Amino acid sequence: MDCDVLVVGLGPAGSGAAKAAAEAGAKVLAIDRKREIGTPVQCGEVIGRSLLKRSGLKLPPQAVASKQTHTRFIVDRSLDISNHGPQWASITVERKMLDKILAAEAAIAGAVVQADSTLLSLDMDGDIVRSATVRFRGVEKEVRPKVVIAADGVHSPVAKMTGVCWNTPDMVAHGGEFEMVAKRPLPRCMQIFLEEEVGLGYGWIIPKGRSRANVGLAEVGVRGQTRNRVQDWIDGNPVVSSYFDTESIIEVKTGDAPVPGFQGGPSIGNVLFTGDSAGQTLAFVGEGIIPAYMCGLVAGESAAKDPQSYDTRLRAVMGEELSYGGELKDAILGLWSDDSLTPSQKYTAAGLVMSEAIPPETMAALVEEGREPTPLELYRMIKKGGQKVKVKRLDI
């Protein structure tokens, strides 16, 4: 079997390479290994209204579950900085309903789609692949494509199979989340919450409607019993066990984000790389379900016109949204690791510069003098930011 395109993976990047790549003209063989595509749901399933802007997808009825006009962050249990900039607002969608209608919009646009497809191996002369050995729901066939845009996810069999690594383990956010029924109603904002008991990472709520949510925690480079690791920090933190108890869990979530900052448009010989398999998330907070889609539309196209192209498309759509992505993770890594700060100044410092109430030269000028700002100067500084923010002290 022959194909100009294959795509292997067929989340958000996957779908939106394959629909890219075949409205361009490229005959295209999209394959995903699950039965079902859209499951097992293994993120948030939140997106920034922003960026969904520029996409340019619209968002069929059935996949929104909710929007949110703001998000709020909760820090060391004690600060609660919320930010009202447009770029903070945000929708949660229906992952399983999402990705199914991206991949029908593949097929639509004259892929061939396939679930239940799993890639067994590769046939590489050097850096080229010349075929592909692919099982179709039982049936192994060979397949010979121009070009393979790897699209599946942050542990990459296409990576392993070619040697490469764009995402090393201690870049790689672990998470684990439960979908839950609320005590009560939820605000209309998406919480995110930096503390010790998280770790190197955060926690969130992320609402599915006024009485459903979204309730996990992500940590850089920690794995093993998440799900305990959940329900504990649930059980003890006091914002969220005020909205949540265990006893309405409604669906069990896992799954792991890249958080390495920005590389570009990752290749090797014939092979694109895009999405969680190219680390295209804003790093700073993991988002990737947009920025995957955004930069699986121009792996496609650039497959599909000139593969050697992807690299130089791909930066002047989505660079500089993800550079600085890349650039607030290192900065709030910075100040997570710093250990002349205590666990209190970590993370209110972090949560500062991830709400971007302070730029990371501001906070970075403040650490070196050793110091906090006084809630004047906070105010000032905010300010002079012009970022829509709200700073208070929380009471609990």
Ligand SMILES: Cc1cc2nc3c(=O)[nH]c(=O)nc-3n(C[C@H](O)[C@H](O)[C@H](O)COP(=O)(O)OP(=O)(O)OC[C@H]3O[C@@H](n4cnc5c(N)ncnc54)[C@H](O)[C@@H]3O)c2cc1C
The other form holds:
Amino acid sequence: MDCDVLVVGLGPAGSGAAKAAAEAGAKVLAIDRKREIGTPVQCGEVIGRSLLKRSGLKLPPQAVASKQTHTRFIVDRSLDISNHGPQWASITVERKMLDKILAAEAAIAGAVVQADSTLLSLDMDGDIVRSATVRFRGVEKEVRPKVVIAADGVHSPVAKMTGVCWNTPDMVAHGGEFEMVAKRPLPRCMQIFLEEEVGLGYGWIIPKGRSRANVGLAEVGVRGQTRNRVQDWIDGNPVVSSYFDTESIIEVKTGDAPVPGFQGGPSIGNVLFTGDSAGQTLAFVGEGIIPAYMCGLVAGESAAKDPQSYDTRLRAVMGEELSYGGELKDAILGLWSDDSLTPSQKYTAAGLVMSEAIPPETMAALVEEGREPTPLELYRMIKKGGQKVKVKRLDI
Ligand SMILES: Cc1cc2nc3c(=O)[nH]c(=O)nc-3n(C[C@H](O)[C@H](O)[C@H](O)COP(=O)(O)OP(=O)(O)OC[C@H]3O[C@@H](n4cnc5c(N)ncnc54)[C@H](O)[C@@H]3O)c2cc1C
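Would you mind giving the form predicted in complex with this ligand, to go alongside the form predicted alone above?
Next comes the full complex, this chain leading.
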């Protein structure tokens, strides 16, 4: 079986890539080992509205669960930082539905889309893939593509088969969450928790309407978030447990998210890597749905027109956002590993940077001076930065 472009994986990156390559005139085969695209969900399902707008993707109404006006950060169980800037307004999606619809759009654009089809091995001539062995619904077949797009997720089998690694283990966050029904109405905002009880990551309440939400946490470099760990955190956090009772869980979701920071459009020979397989997330929060889709579009168009141009095209389209996300992630990791700070100071400083209340360089200068900002200084800094941020003490 010959094709111009073989796309491995039909998450947002693979579907974007398959669609763009087909629209650019390539003969595309796109496969996913899942029997049902989008299932199981391994995601908090939230999308930042500004990036969504820039992507041009029109979310199908049936894939939208709820819309949030702002994001609230609860830091060290003592500070409430609400960012009302446009980048912190969000939409929660039903990933099962969204991924299926994106795969269908790739098929409508002319790609051959096959669920229940697994890439088993690659036959390489140096760096060049000559053929791929794929199991289509139980039957092994050989595919001879001109270009392969690896959109096969954080633990990319294609990366292993080609001997590269874009996501080192210390740059992968391990997450676990429950979809739950709330005991009382949820506010129309996403809530993010930075605190010692979570560790090097954050906890979240991502609403799916006023009475349902994804509730969980992710940590960098710590293997696996067990059901017990998530349950203990929910039960032990006074804000989270005021909304949720872990006796009532409607879905358990676990997974890994890459946060290496921007590495351009990595490739080897005739293989282009995109989405999580290339670590293309907003690294400081691990947001990857829309970044993967946008990077996938660039990979697909490049594969069809000029594979060598992938890195340059990607830097032009996504370089700014993904680099900024990587810089914030580095600043946050730097604060967490600064032994001159107490745990409380670490989480407070990281919360102020993650919420974009204070730029990383201002925070670094304060840390250098060895002190926390006073409320008046905070107010002045935030006002000067032009952010629509409100900060108040939390009494719990
Ligand atoms: C706990 C958690 C919470 C998250 N929350 C959010 C969030 O709220 N918002 C957000 O934007 N991002 C979130 N993310 C990140 C987001 O889910 C990913 O960045 C996004 O799914 C990346 O898309 P992708 O297409 O690159 O990879 P994936 O969605 O992982 O798709 C890869 C596909 O490749 C397929 N595949 C793998 N190997 C093979 C093979 N050999 N043959 C065929 N197919 C194969 C897989 O079956 C899979 O369908 C979260 C991640 C985790 C782990």
